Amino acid sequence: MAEIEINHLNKFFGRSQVIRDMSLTIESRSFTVIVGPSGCGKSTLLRMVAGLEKIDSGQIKIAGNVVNNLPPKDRGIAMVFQSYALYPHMTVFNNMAFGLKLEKKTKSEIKTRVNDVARILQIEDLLNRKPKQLSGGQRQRVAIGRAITRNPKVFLFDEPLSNLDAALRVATRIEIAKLHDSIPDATMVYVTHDQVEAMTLATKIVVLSEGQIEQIGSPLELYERPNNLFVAKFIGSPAMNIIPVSISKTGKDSEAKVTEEIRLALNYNIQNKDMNKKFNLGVRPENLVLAKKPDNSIRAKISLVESLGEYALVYAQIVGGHLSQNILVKIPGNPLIEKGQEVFFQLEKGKEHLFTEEGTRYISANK
C-alpha cells in the first residue's frame, strides 16, 4: 500500500508563493492526474513529493511515513521526466539496469528484471541500442522501463508525453494506461497540462490553479459537474461556451436572458432573490443542436465551419442587441450550413451549467 498524504504544504520561490496551504490524499493503487495550466504549481508539487524540491512548510507522507527530510532514493518512488534523462553512452539495457546496479542487485536478478520489463513495454529488440538510435516514443518507453525495474511503491510522471508528436502521444498514452493495469499495486501520479490526457488516463483528477486545488474528482464528475468557471473552461475539448446572462424568470420555469430577443429555459429552480442578477451560462459545444424555430434558441451568424468528417466545428457569433459573444458548436456529420448564414441553436435539456458572476457553481434544486 502506498498512499500519499499531503498536509498544509507551502512552497515559495523568493516572494512568490507557488503552492498555497495544499492538503491532498492520493489513494494507494490509484492513477491520479494533476492537471492545470502552465505555472499552476503542478510540477513543483510532484518534485516535492519526489524529494527534488525543498518543502518550506507542511508535511508529505508516503505509505504512512513522513518523507520531508528523506532523499529521493529512500522514498520508494521512481520518476519519469519530460526530457527522458537517459545516459547517451549507455545501451538501453544499461540505462534500465542503472538503478538496480546502484542497489547492488545480483547480475542474474538485474537481467531477469530488465528483460521482464522490456517485454511488458515491447522493447526487447532495443536493449543493445543506444538512445541516439531510438525514436522519441522508444526513448520515453525506456525511461518508463527504467522506473519500473526499480519496483517502486509510487510512480511519478512529469509531463512525459510533451516532447512527442501527436501520433506518438496517443500510442504512448495507451502504453501508460496498460502499464497501470499490469502493475495493479503501484500508485501512479501523473502531471500534465493536457486535459485530454487527464480525462483518458485518470481514475482521479486534481485540478490546480495558482498553487491551489480547484476541484478533485473522477473525469466524468469534473466534466459533468464542474465546481467553478475555471474547471468548466479547463476540462473538456473543445472548451465549454460561457455566455453572460441575467435571470428573467425564477422558480421551476426559470429563464435566462441572453439578449432582449433571446430567452432560454433553464433546468434550474432559481430563487426569487436572484431575479435580474448576472450569471454565466455554460454550455458544452456538443450540447447545442441546430433548431428550426427561434423559440428557446440562440440566434447566431456562422463565422467558420470546420468539417472534420465525423463531426464539424461551427464557430458563430450570437445575434441580437449589443452583445458580441462568440460560441463554438460541435455537430455530428456534415451540417448543411455555411459562413455568413444565420441559424438557431437550441440547448439540450438539462445539459446547461449555471455559474454565479463570481464564478462558482449555482446550487439549486433541479426540476
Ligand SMILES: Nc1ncnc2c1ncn2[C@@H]1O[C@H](COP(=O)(O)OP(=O)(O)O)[C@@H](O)[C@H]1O
Given for the second form:
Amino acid sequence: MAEIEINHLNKFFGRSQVIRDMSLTIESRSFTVIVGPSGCGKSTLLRMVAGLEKIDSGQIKIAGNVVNNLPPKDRGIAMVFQSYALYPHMTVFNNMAFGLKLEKKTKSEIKTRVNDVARILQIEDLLNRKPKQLSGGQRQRVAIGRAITRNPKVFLFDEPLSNLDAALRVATRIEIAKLHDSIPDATMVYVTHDQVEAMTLATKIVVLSEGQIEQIGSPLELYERPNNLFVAKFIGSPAMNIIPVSISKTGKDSEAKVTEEIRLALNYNIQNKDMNKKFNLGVRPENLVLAKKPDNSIRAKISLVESLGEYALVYAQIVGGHLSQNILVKIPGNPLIEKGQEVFFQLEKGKEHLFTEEGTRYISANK
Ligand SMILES: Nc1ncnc2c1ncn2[C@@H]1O[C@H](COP(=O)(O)OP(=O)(O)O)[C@@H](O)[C@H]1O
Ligand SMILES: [Mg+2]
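The form predicted on its own done, now the form predicted together with the ligand:
Shown next: the complete complex, the earlier chain at its head.
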C-alpha cells in the first residue's frame, strides 16, 4: 500500500514559483496521470516526489512516511524518464540488474528477477545486447524493466513515450496499461502533456496549469463535466468549441443569444440576476449535429471539410454577428456538404457546457 500525500507544496526557481501551494492525494494502486501544458511544473513535481529536487516548503508522504529528507534510494520509488538514461557500456541484462546488485542480491536471485521481468516486457531476446543495438521502443522497455526489477511501491513516469514515433507510442502505451494490470500493487504516477495518453491510461487525471491543480477526476468526469474553461479546452480532441454568448432568457427555459438571429435553448436553470450577462458556451465538436430547420440552431458557412472516412471534420464560420466566430464540427460518416455552403447545426440536448465570463463552470439550480 503506497499512497502519496502532498501537502501545501511550494517550489521556486529563483523568483518564479513553479509549484503553488499544491495539495494532492494519489491513491495507493491507482494509475494517476498528471497532465498539463509544457512548463506547468509536471517534471518538477515528480522530481520532488522522487527526491531529485529540493522542496521549498510543504510535505510529501509516501506510504504514510514523511520523505522530505529521505534520499531517492530510500523512498521505495522507481522513475522512468523521457530520455532512457541507460548505461551505454552495459548489456541490457546488466542495465536491468544494476539496482539489484547495489542492493547486494545474490547472483541467482538477480538472474531470476531479471528473466522474470524480461518475460513480462518481452525483451528476453535482447538481454545480451548493448543499448545502441536497440530501437527507441526497445530501449524504453529496458528502462521500464530496470525500474520494475527493484520491485518498487511507486513508479514515476516522466513522459516516457515522447521520444517514440506515433505507432510505437500507441503500442508502448498499451504495454504500460497492461503493466499496471500485471503489478496491481504498485502505485503509478505518469506525467504527460498529451491528453490522449492521460485519457487512455489514467484511473485518475490531475490537470495542472502554472503549478496549480485545475481539476482532479476520472477521464470521463473531466470530459463530461470540466470545472473551468482551461480543462474544457485541454481535455478532448479536437478541442471544445467556445462561443461567447449572452443570456436572453432565464429560468428553466433558458436561452443563449449567439447573434441577434441565433438563439439556442439551454439545458440550464439560469438565475434571473444573470439575464443579459456574458457567458461562454462550450460545445464539443461531436455534440453539434446538422439540422434542417433554422430555429434553435447555429447558421454557419462551411470553410473546409476534412473527410476521414469514418467521420468528417467540418470547419465553419457562424453567420451574422460582428465578430467572426469559427466552429469545428465532427460528423460521423461522409456528410454531403461542401465548402461555401450554408448549413444549420443544433446542439445535442444536454451536452452543452456553460461557463461564466471568468471561465468557471455555471452551476445550474436543479432543472
Ligand atoms: N533547474 C531549473 N532551474 C530553473 N528553472 C527551471 C528548472 N527546472 C525547471 N524550470 C522551470 O520551471 C518551470 C516548470 O518546469 P517543468 O517542471 O520542467 O515543466 P513541465 O515538466 O510541466 O514541462 C518551467 O518554467 C521551467 O523553465
Ligand atoms: Mg517535463
